[in-house]
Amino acid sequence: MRGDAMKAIGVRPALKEVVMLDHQKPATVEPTQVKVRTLDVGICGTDREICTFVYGGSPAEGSDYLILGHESLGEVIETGAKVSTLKVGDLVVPSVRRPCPDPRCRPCAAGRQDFCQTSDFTERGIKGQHGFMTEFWVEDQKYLTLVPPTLRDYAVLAEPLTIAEKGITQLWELQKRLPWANTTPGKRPGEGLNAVVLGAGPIGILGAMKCVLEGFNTFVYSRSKKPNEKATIIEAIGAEYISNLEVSPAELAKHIGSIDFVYEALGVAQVSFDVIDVMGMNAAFCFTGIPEPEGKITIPGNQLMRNLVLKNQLIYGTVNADGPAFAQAIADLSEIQTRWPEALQKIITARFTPDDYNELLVGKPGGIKNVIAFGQEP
């Protein structure tokens, strides 16, 4: 390896290769930039989809490859002259999406690129801009969130938690259309309401934790029958785990009563629409999964439309997250660590070295959340 090079894991889309690369070490060039040493990078379904070359993976500008990784935790090792929010030694997590260049895109101009109107945004490690699955990276301070040292082992989970943070923030905004949230002093807004989380992967488990923190009576509806490790985590946080192999959506609704909110983290359209069909009055459904574009399902379209109108229901999607969602994710991870330390610990299955990248990205590693740990010193 050259003296100015570092290890990086990425894809060459034109060759359909997943490779270990020698990538030039980055340098700060703007006074508000920060140089970061990578500690942990989480592996998620998006990374694996990119490595099958069916989603994302467009190379960074001027390159024929894309460095992967968007779930990251790092340590600040250098700051620019105008960096005011961070110092050397701080732990940070980066956001993912960067604004599009179109001055007419009002969300991007307002710093809300998670709602970009043009689709010309870039996403680090996903689309058009190198990610964090490498030894060092540079980023502007405005895209970084400070992490307390107590969360060193778990802050890599912040990015997947932001999906729930943004989705539930939107929920409270959308449901202001009626008296829905609990506004009793001393109560959490979800108290008295029932939430169903579809799926028990990392995004589903973290979404269930967020729902419980918000006060919802929470149920996780997933495929595998009990006993299993995911069900153990779900029940440890006070939620109920139910297998969709044993309980139909109609039986689920009968068991719960009114299904007031559904947080989808499964990516399976048929199950999702089957549950939409049994939602209660004034219910809301949040989609976060991205199934493959091919394939069709059968749904009772007339009945679904009747329910949406006659029951005042709503369906919305959410993708990516903004700075406040990352800040709230760090705050909630601290509360999760206090309330359910063993459950939080079980989400991260294992930490691997960068040399294990192939099995993690294109193999069948198993577990809940696998992490690549970069241990090199600067």
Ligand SMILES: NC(=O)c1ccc[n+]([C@@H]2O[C@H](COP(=O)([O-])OP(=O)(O)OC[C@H]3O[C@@H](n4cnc5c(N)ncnc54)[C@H](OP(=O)(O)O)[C@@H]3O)[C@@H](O)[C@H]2O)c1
Second form
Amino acid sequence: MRGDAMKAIGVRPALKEVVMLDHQKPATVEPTQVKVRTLDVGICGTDREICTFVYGGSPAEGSDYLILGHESLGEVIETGAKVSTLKVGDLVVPSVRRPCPDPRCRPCAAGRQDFCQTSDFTERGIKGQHGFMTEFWVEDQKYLTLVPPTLRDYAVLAEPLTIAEKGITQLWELQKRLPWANTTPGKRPGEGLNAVVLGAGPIGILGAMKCVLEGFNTFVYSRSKKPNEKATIIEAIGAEYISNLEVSPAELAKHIGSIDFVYEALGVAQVSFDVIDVMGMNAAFCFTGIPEPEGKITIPGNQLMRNLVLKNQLIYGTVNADGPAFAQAIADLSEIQTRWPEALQKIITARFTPDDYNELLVGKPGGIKNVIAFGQEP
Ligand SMILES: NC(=O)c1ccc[n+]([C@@H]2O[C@H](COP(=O)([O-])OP(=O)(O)OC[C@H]3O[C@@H](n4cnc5c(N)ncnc54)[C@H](OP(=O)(O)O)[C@@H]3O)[C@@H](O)[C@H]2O)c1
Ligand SMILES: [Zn+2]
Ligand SMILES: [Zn+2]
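Would you generate the structure of this protein in the form predicted in complex with the ligand, following the form predicted on its own above?
After this comes the whole thing, all chains and molecules, with the earlier chain placed first.
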């Protein structure tokens, strides 16, 4: 490898190849930029989906490949002259989405590219910009969140937790329509309410942790029967795990009483709409799952519409997250580490070397959250 080159893991979409590349080491160009040495990169369904070459995964601008990786933790090794918020040695997590170039896009102009109107945004490691599955990367300070050293082993989970952070911030914004809700001083906003999390993958487990932190009585409704590793984590945080192979949605609703909030983390439309059908009065349903676009399901449309109206229900979707959601994710990971250290530890199945990329991206590695650790010899 040349002296100015480093290892990177990426895809060449035109050739449908998942490869280990030599990529030029990045340098800070702008005075507000920071150079970061990668420590951990999480692998998620999005990375694996890009490697199927069916949807998404456009190369970085000016390149015929895309470096993967959007769930990252790194250490600052260099700061530009105008970097005021970070110093060498700090741990940081980067956000993923960058604004579109259209000056008329009000969300992007307001720094809320997670709500971009044009769809011309880029996403590091996903769409049009190289990601973090490489030894070094450079980013503007405004897209970085400081991580306390105590979270060194877990901050790679910040990005998948931000999905719940944004989803639940949106929930409380939307439920301002219920002016008597969550207003008692000293009470957490979910206290006395029931939340159902659909799915027990990393998005569901982290979503369930957030629901418990918010004070909800939390139930996780997923597939595999107990006993299993995911159910063990769910029970360790004081939530209840229920398999839909054993309990129907109607039985679930009867068991819980009123379902006030549903955080969907399945990517399965049929199960989701079956649960919408049994939600309670004034309930809200947050979709995060991204199923393949093909395929049709059968739903009781008239019944669902009646319920939405007669029960004042709402359904919303959420994607990506803003800077404050990252800051909240870091704060919540610290609380999770204090309250449920063993459950948190179990979410990260294993750390692998970069050379294991093929099995992790296109094989059947199993586990909950697999992480590639950079800068460590096997
Ligand atoms: N909105 C966003 O910004 C965003 C960001 C990242 C990911 N996502 C999406 O979030 C979803 C979840 O991601 P993930 O990484 O946590 O996924 P995952 O690891 O595949 O987990 C899915 C979970 O759903 C369960 N499940 C699957 N099919 C089911 C069924 N028919 N009935 C009941 N349970 C079922 C699985 O059960 P088992 O445990 O038995 O396998 C598993 O626990 C995906 O659709 C992903 O695309 C969205
Ligand atoms: Zn991800
Ligand atoms: Zn935009």
